[in-house]
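What follows is one chain in structure tokens, specifically the form predicted alone.
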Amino acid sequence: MHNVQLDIKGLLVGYNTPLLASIDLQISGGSLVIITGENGSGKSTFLKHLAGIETPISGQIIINQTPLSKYSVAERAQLMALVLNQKIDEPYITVEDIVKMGRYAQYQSIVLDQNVEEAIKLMKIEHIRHKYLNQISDGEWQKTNVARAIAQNTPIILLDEPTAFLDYPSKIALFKDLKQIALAFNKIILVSTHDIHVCKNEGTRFWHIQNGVLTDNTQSVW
């Protein structure tokens, strides 16, 4: 079981001005964050520097008291697993070659084991397993997408917007499954989305992006 706290100090985002105000926010295993906030209001942008993708204009994201710009990238690959809301679409590779990926930031090679097969099963995905990805649905995609992080058995997960394209009782399956794998798992898993009528139940913690402030919602939720 992971052991695993996620602290953000004096965090401001964005290229060459900031987008989002300075964050301070602290998180323990044990959760499941909901992001929400309008399309351009940061969410994706967030997550991507959550994950080292983009640099920050300053402040630190510290993982278990050491700042994330102290690991390596393989360091990086063994903490965090991140779900962009990007489409590969190939003949040549199938959803289990995506779901086996992720097991390379623990072996440095492309396994098939247990938490590829338990991944696969949790994101119910048995059927379309050996079908190429061009020939998936977006909704399809999503789900091996989210099966590769879960495969990847990081302590924490960062998931841009992964009930696309899915259908209403999919959304509620994933959310629950989500809350679930935080909780027995002792994991960090957050998540940006549009879809907080669906997840009201299911998040922890709930986060807001609106005019350039992220805000703690979390009470307000309740």
The other form holds:
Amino acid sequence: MHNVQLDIKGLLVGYNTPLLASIDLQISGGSLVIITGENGSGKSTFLKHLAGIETPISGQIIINQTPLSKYSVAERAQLMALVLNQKIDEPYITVEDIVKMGRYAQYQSIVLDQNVEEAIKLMKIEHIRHKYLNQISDGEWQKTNVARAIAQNTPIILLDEPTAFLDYPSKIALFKDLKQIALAFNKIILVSTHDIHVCKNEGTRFWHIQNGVLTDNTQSVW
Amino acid sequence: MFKFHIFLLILLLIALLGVDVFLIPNVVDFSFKNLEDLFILNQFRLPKAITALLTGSSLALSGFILQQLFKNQLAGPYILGVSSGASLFVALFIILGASFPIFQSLNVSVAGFLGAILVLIFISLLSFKYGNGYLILLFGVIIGMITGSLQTLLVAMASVGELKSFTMWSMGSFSQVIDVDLIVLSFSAIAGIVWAFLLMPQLSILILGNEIATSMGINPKRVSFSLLVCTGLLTGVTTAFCGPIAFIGIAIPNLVKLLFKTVNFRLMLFANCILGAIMALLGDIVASLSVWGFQVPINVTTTLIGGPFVIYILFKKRK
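Show the form predicted in complex with the partner chain, please, the one above being the form predicted alone.
The next block holds the full complex; its first chain is the one shown before.
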């Protein structure tokens, strides 16, 4: 995969008033970026701005030398996949249905292809692929969502607290898998989490948000 | 598995079409010795069955789209006041003689479409502000009441001839949609169904929430607006020609969900259209039975068939 480059220049995130101080960062493909911070510190808001769902107050998000605002919604979907920490209310949707939806960005249609199979296998959810959402646990729901983002097959993946409901072994396994994906396919994966102790050995970069300031803590964590 | 279900439903639909056209209220004499029989078949029974088929499909599909968009199982064109909006505009057209500068059958359809779309836009704005819960259903009921009283006012102002034509229309009927009217109805129903078919993958991704849908390349506002216009077309035009028809739009989408239990929305679209047509034909067959001695209004039969089923859904949900 082409080596992706994400540049953040003077980014002010927030709704009307800035939530975080101006952010300037650069990331290249093959990175697993761990973002930590207390509840309400602005991790999710930051990820939503990166995904282009929220419009920044000022500054630029540049992907492969082109500002995010220049990409259409459909083009963005081929560059970035997003997982938010939220539930849905639909009784008759299966795990496989959700992962298949990840292919919409490529085909403008919901299809079962090799990417879907690989994502399901990677997240180890084969045994629940035909189960409805009300038949699976919160942890399995999170794995399903991550599988959907992986199936979207984008160079950048943004995950908001994907390990919140996972058991300890699953947390370790997920971070290991994410690192492997990031390195093997030259992707940028940004993960917000409270489980810093679990991913210390897996993250390639560590950002921390405190008192409205996002700092690169990579050196101190290592 | 699903294909077999659809196949069975199509067989049932064809059987009911046959019954409605050839057997009810009396058996057609296929020798056609009497030319009047052929005339009745061509000018009355066949158009009536086609109208029932198109109307049932349109209303069930509208109900399905509205239930998905508003994420409310009890939404539907009748309950949300969409049919009432269409009715009011058609009443205005019939009774006040207001007309648009196009020919007659298009006038009524345009009136129905405008009434439906205005209510849909209003309900969408409310849903945007206050969410999709019981409040929009309540608004729908109130809109129905307001448009109902405005219609009563119009009826009070109407002459005897207008009154009869409006009263007959408001009780719901699949007959009298012939020639140009039937062409306009067929065209708008087929256009609405094809348009909805194209939008089904986007509608299914909206299940994941607007933010995730956006990250997957969908513009939720644009998709929702397109689907609302599509629903306005389907409900508005059918209401304009057949009157406000109750319960197909709420009962059928729930039945389809129970039967198919899937989010393959293109399949659900077909299932809704076929089952909607089946319910409309069933309603028409029961209404046309010779035992009554008169033509029972369609709304009576669709309500008697659909009403108990919706009560069942409510109880099931409560459990």
